[in-house]
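One chain follows as structure tokens, the form predicted alone.
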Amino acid sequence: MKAMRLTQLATLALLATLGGAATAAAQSKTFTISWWGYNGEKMNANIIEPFKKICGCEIVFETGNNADRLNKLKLRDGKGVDVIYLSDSFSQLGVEQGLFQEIDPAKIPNLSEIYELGRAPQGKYGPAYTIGRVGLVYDSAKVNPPITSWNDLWREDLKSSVSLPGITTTAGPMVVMQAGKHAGVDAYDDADKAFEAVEALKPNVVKNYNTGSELVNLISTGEVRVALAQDFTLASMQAAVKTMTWAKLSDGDIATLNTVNIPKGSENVDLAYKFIDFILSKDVQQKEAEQGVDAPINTKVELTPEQAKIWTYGAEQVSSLSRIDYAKMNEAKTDWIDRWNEVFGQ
């Protein structure tokens, strides 16, 4: 009996050791996320700490802007991170450079709950986790009649009162696209006509901006009354000038999507799928939207009018957005940058 008891104790000790080793192995696993690093405290509370409990792993970050982080991934041949957050114009570059794995939708159950335009915005690759828009903003106290169309950018009464995003920003090339439409052509097919319209717009332009904070400063000083902007800057603009208004355009706003992809060199692919599914969940999306972090793409999120006013939100608004063919845009961008700099002397 004594021998049997000793054997049982030895077995229990072995199991405890193996269990401890398994826990240590799980804890030693490192999950690496590449993203911008904004809203750190809220993201940590809403996403990182809860996901740590799911994965039993350590989470580390690679932060920086789109271009820098994508370039690092390219230099490492798709290795070094497990998931990467990028705006859709840059994730399209990653697709073209062969840096991402194709996604298996069956491994992301919450995919079925998000707006259709976000499920596979670039074919077989990663989904969008938030949705935004590019449109026009104006100071309703100083601009009359109101802005109601992209063509209003060329109005004579707006001389020296408009700010445009720089051509190398996310929204910059959209100016060229709208200039083409103003001229009655497709900017991809007839860049000459499109840039004749950009040249015609120049008298109305005070300055091109390269960051949201730069735009807010131009508005707060009264130098700018009208701007082409992304909606995430609206709250800051209205904090500076209460009468800044998002224009209701008859020809519609443009969708912008932030995507999340699994690089081809990810060492934790199963965890990457779990992470993507987690950030698309209703609970996470609800918290992020309520706290002013990201616009929800999960259709089950419910916001009050006050919560929703800063976001692209609701099926009606989402369905009205136009999408960009970033494959075409990326192909044209080098030529557009050169032409843009000739017009604005940058």
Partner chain sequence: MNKLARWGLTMPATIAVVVLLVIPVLLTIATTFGEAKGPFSTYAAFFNSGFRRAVLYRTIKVALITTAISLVIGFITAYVIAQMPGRLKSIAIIAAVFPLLTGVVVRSFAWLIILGKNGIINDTLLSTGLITEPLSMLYTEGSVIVAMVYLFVPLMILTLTGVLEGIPRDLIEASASLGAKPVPTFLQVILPLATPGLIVGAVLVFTGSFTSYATPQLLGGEKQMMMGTFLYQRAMVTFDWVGASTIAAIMVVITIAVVTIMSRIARRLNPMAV
Given for the second form:
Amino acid sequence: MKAMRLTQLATLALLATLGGAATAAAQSKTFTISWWGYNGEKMNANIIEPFKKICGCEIVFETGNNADRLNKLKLRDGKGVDVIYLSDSFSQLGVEQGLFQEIDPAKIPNLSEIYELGRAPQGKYGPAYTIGRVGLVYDSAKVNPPITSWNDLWREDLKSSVSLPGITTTAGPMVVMQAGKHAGVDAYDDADKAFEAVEALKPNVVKNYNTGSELVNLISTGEVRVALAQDFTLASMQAAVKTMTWAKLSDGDIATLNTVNIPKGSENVDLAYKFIDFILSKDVQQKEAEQGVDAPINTKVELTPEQAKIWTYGAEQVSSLSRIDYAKMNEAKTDWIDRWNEVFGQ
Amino acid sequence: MPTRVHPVLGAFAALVFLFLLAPLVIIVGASLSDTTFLTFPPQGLSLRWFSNIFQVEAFRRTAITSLQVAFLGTALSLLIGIPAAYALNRYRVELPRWLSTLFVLPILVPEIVFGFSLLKSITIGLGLPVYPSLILGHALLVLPYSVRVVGASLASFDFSVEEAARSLGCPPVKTFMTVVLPNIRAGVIAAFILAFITSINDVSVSVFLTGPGISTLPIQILAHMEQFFDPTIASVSVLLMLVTVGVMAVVEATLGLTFLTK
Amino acid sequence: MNKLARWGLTMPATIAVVVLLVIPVLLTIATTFGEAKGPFSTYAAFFNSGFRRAVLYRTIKVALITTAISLVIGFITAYVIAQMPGRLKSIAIIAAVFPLLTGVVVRSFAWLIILGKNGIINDTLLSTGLITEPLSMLYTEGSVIVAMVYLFVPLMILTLTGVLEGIPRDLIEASASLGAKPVPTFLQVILPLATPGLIVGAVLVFTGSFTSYATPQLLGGEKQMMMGTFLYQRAMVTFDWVGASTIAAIMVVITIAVVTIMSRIARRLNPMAV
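Could you switch over to the form predicted together with the partner chain, since the one displayed so far is the form predicted alone?
What follows is the whole complex; the chain from before opens it.
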């Protein structure tokens, strides 16, 4: 009868999938990488396939966003993956929670070729493999006069036009820092005054965003015309609104670094070192930059002005960036999140 | 013979359908747009965001995983949920009240707490491999649908029919399959649909139960969205709608019914 | 049937829930009682904060309103669907289910298109001259409720259609033939019989909307923080699992309380209900 048929189908399907899952176990050495999961094709072509030849190993991924993967790593007590990609604010958390191994710079020769700020950005731990920046973007067709300073965020004519990154995103706490500067204080020392400035920003804010896609949606539908954003979102925003412009800030953009680290439970430490060295090499960095994947941090990479436009590139630009002290920021974070909630949550 | 419906009610229902379907029109439109960002009305028509799903290996792989997990998880939850629903209804008087609340617990607990706890205690604590943990997690996640929705259908089932069959000598299991089950078809199907869809779309529980080499489609899409803000996500939704129609068609073919009609 | 068989039927499900859900979650929640400041310190901290209380209140309010609206809309629609001829009915149900298949990101995009400053509604109202300035409809409690109702009406419809199908036509006809007008028939025959479905639906919708994360996040934003978004913030950003578990424990207690109340009310209407 028909229910029987369905049951038979179900049993077959069950056996098939379980069988499939079982044979998936790798025969040779397996190298596990934890990363975000996008740009898979390019990552595969530029990094994975070449590295497979170097190491003669199988490569498996754990994908997800920063928070998910770090959480899981913590629950597994630092085991399960051999190398982990994280944005700097999250790798700082990982460092503080003792999840990573200290890095021996001697095992990564290519470190000498990358910008200094990327070599050991968080103490003796993993280096940065790409450099980005956080700044202001605005629709030049709808914002006049153009934005030239962080202070412009508080402008009267920008009422109900701004979107800020949520406090839980990478760029979120930077809002607080800049608010502090606007109020003339160091946000770490005087959170009260800094948050007064954040409160003053409220009338200009339409909605805070938590993901790049949210921001692009807000911009493309015209809900906002100014935002505090990371540079990698610019291209997508410009595709939607051609007049979106990256503001030339007199007080400078803020650097963001994405890092690679070796978890303390890594089972393939030597391979991990090889891998890190590999992704910092000029060849890999060059390809990744040219193909629009990641900004190069290797100083020997050469890009045409056209290619360099979308990246943070060149010694001059790199040195103009201000840096975040992540140790201090993580310490203040919980307090800042609560205060942020109080400001925006009611 | 369907009874006549008061025109006001009919008009109201029509408005509701408009409400439900209007955003879908927008989503379908956006999925066809030949732009690298979500926009409506679509600017230029293209199927490239659909082909993108099949071309990106990560999407292909995780789509299959998601379908497998949804199917197995739902099947498992129905397997244990239908008997439970049956018992809760048939032996309502003898079984304790709190038992029925027990089976609804998966919905009461916030998903990420559930996923986190499961990962910590079961996957890591007991050393269970990732794939079975994922299936178990999903089965449990959708158990409330299997128990409650089927249970609601059972509540209006007249058990005397079953007793009659039994008293005529029909063995218990066969009675269940031939007398009870067909009459609660509507509930089982509704439960299956809700469970399957919930599983396919789930992110919060899956996030913790995925691991190296194993991931689900919604998670992969979200990862994609961190960097690319293109209409792929709209085309995935449209694809899911098509898959649902497909699943319904299969259900109709194997269980041989025109959905819920008697 | 003897006691063994009776319990045996529920055993697999019971074991599954206890082993895979109850124990792990209790273990997680147990951590909230181990704080240095005392076993209930985390809960005291929660209820002492005006902001947190406001979040809780808002979440309960939004969930209740969503449930009420979904119940009414869902019931009427399910009733109409139940009266439809075969093929049309199948199509109607499939159509009603589609909203569930849309990912939350595209759904919020769609609502952005509809309710946004440059959205369809504002464009129409502006062009007909009914308003001069675009209405700000997004990121309010209202937009969260609308988006949640959108998500949960299909759930309600699906649950109720199953139940309404089970109400024998003869009963309704009998009631009519005995002289009862449509409204009393509805109130005294259909409604009580549909109560099991109404309760199941109400429970699913209330708990779903109460614990919801993605919809309030994208359509409410920080101005409309709810328990789900707050929990996520705690767990995923500050890695404060003790804080997150506290929120979770409070949420579980409240949902159980509300569900119990709903079941009690249902039992009044139909003793066979739960």
